[in-house]
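So this first bit is one chain, no partners, the form predicted alone, shown in structure tokens.
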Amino acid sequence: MGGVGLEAYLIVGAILFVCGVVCMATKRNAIGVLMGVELVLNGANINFVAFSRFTPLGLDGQSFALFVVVLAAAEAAVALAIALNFYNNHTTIDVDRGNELHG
């Protein structure tokens, strides 16, 4: 029974992680940056679950992945609230305009 090995999951996780980092680095839109953060977190989740499946960690990796999903949901809610408030004040969500926020 030859299934998919650990390397394949790690490659998919690394591709998601790199795509997320590139998205965070190149996007000027706050929503695009948030999508990049979500890709990075999903890449980490794939690695957590793959290591829990292919190593004797048991359920630990899946528990970490569940915690990361909850953390990502809370982060998305707070970040969208900040983006909406920023849009109400500046009529744009261009992150380059954020330099006006420092006090």
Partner chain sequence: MIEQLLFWVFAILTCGAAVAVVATQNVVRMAFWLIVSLGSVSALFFLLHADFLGAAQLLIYVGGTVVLLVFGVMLTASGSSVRIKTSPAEAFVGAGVGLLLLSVLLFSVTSVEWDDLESRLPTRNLSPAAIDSQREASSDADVAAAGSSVAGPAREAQAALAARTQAGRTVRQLGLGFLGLRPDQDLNRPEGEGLSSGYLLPFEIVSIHLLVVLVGAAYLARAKRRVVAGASADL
Given for the second form:
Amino acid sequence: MGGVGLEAYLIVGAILFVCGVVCMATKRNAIGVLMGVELVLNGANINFVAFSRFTPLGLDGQSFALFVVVLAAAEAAVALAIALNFYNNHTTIDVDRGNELHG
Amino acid sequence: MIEQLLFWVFAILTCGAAVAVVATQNVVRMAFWLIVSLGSVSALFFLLHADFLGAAQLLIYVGGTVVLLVFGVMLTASGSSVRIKTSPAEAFVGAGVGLLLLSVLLFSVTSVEWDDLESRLPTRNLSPAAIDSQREASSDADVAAAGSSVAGPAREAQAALAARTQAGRTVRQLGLGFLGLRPDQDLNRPEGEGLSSGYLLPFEIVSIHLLVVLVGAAYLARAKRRVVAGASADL
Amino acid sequence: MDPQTTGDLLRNLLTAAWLLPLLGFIAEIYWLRWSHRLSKSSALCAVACIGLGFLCSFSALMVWGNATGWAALSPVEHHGSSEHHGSEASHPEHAPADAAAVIAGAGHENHGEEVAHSAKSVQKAFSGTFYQLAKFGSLKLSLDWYIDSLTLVMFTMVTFIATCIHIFAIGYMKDELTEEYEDHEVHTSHGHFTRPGRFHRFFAYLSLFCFSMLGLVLAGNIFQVFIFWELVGVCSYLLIGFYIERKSASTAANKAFIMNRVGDFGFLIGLMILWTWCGTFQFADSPTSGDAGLFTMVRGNDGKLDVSEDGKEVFLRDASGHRLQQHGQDRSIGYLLLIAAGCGIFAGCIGKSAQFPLQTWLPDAMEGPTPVSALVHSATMVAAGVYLAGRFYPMFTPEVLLVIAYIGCITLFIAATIAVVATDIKRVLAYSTISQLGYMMLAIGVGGWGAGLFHLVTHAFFKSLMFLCSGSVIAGCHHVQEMPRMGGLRRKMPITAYTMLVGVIAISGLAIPVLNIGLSGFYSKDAIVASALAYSNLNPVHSLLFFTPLVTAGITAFYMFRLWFLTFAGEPRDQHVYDHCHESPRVMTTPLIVLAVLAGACAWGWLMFDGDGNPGLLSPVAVDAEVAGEQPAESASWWKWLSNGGKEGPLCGGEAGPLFRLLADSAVVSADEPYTSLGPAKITIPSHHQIHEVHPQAGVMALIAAFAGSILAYVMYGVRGIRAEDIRRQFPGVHEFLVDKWRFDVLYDAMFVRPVHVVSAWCTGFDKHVLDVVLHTSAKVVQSVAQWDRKFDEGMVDGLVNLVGNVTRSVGMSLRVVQTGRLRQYVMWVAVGVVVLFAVLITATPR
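Could you drop in the structure for the form predicted together with the partner chain? We only have the form predicted alone so far.
Then the entire complex follows, led off by the chain already shown.
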């Protein structure tokens, strides 16, 4: 067993998470935002699995990771449908144009 | 060693692709970098002995979700929208905030004594290897049950062998977990304690949820027939 | 005719005469509804009403005369039997069979041929009930009627004089027939006061006045009298204050009203005493139930008081002369109580008839239009007081009569002296009225009951005449009333002047000596002086009651002739007034002439009777009712009477005349023999016979006094032998005193008005400085508390609520900026939030 510990995985997950957040925060394209979400979810998944591997958590972590994957897929499908609707209504995919709910 | 090397390769791939996703302005390239990143993540899962999860990650993410995203890109791509630029100030602010967040996360990750974790958990004082061996042993519950009459040392050795050969084979355990059984936890449990809870109910909920999402997505994304006043004559 | 029918007929006639003016009043009040302001029709309506009333009254007099067979006019000397009241008369009047029924009630009429010898038992007074208002235990309040000869004569007199005055007023009040009447005596900031004319209203008030007076006369109980008494007061208030915009007029109206209230207070006390002790207000016995009336209760059926032996009680009796029983004992009323009741009722008369000490309102009442003065001074207002004193005579004990006599005595003297120095023509007449009313009261007080009422009637004629004359002068001189500015007017207005002269002679009591032929006033004043003389003969202590009226008779003659000479004789003193004055139109002079004839002739009897009681010149045999002239025809009876010396036997006039007899006929109290009081004051009331004995003696004395006064006036003002100014200069104090009307107004001012002012000033001060201060202080306290409360509410409560709202709102508004609706920013904020939370946790949690 190598020297790669829990910490290294957690760092990878953190970087993924932060990349996802920054992606959500900076991309004006709705698809880009969705990609950011995927990144965030994957960052979390890495954490789950890493804990599952290195702690007595056991299979619970993997089970949760599986749920997350499934939910991410469902989320992607619905979000894409929303994005398509948004595109139909605004003829653009720029999320900055969808600010009707501003105060 | 090889495992360590692989980890570093995939870790760098994962992080680099993620950064590339952030940095790229083209949506299609972003999708590409995303594939790279998610694929590397699945490789990391394999490294973490989560075979089924890694496979699922490849299938669902790389094969499904990202393709879906690419479809989305194509459906919405109309020249100008493929490249919607982020202003430099926003990018700068985003980068700053991202770095801050990253530093927070890294600080919290590094500030925890992960090696101390085992001593802090009261019930199971196990190293990763022990965990693995236990897991393998339980995965071969029938084998273990068959050899229950075998004395302790023999069983220890048998379990270590089984761990080495069967590391990463988690499909059966996960399947049982989803059906509500937890042999990995309950086999060595002393008499009188209750059984651990499985994931039958969440599994069902997620199943229904998936079905609902499918219907909903289809409904939301359906082609709306817009009846325009002048258009009906053309049809 | 049986008494019942007669009574009903009389009642119907007099009720018609009474209610006609009320009808007129109601019509005239709403006259502008169907006519316009410039129309004289309202006056014609009023004249028609009162004229018809006169006809009804006169017819009633005739009916009554026929029913009683004119027994009252019997030429025979005063019968030996008592005079009767009610149907209980037991002694037949031996009326001669051939005595024609003759009446001279108003002087120039006569009527029907009836032989009344069949009336052995004649009912002369009729009474009944119109309507019962309420019943309190044994006391009944009802509208009654009581008709005897006094009622009838008063009705005829009032309606006749009122008719004349109404006609006169059409001319006098024609200034009011305009849309814009300019009142020259009222000054406003922009010239004279201008108002719409009030012609119809004047006649409406006159009609109401007549209605009230007639109701008073017709009233059959004392309470009803009181009601109409007050109504008369109201009418006088309205009429005296007719020019209400003039301060003097409204003040005079108030004064008249308030003075009358003072008297009415006594009236009410009297009413209460009678109610308590007699339990009835009715004058006469009830014709239906037979309950005794007041007169019967006190006087029985023989006209005398039934006084207990100790002189402290008067027993009440019923119509048959038996004492009334209650709880097995004889009902009685205390003698002193009876005196108090009498004095109380008389107090009302004092107020109404302007007797001392309430006489001050009458001269001020001159502020009303002159026809009103004439009406008030002759037939209605002041007559009401004397009428009531006469009507209530049976209730007065000799002590009350003494009070009445002294009051009258004082009044007549005071008023006469003031009249001597008065210069306003109407004021002279006003004071003469007061003086004459004093005569009447005196007469009633000294037992000359008939004489007093006789004088009331004759005085009504000549005083209304004189007032109308003065009205004519005032109208002719364009509202100049001061005699010093007149003079010589007889050349400009002869009719007025000579009719006035008739009145002056009448009031002065001048007569042809030896023959004793005079105008009406001569006879009545004669009778009064004779009564007074008889009284003072019997009660030497009170001989002042004889000398005062005797002297005053001279004063009366003096000031009346002074008036006439100043006004009509001599040279004009104010050329401007003289040049502009003119004789009045015929509508005004005709009533003067008619009244002058009556003022001269109303007391005469020789027009109807000859010496033997046979029909005379104007007896019913002589059908023509007009008095065609005062020259008696050359007839056998006339010479017979003349040769007789014209003193006693012949029915020349005066006490023996028909008018006097008619009035005296209604007497309830027997006067056949002197009556000595058993009460506290031992007074003897003279009998008819005693008065008659001293009549010639008194007549001579009165005549001498009158002549003395007249001649003095002639010397001073006619030929100016003595200059009035010299006398005035010689007695400045006396003159001043008289001009100030004996300082009564000053006295009352000091006695009543000033104290009231002082007390009210105290009350005002108390109000202002104590009550108001307390109130204002509490109000301010409340106000400031309320202001504090308001500040608290606005500052604290409202401020708190507003603050919460404002804070919420402003926070929301400021947070609104955050809600940009940009997805990416939210993400950014989430990230930043996590970082910040982490930083906070790291720094805040202890390691």
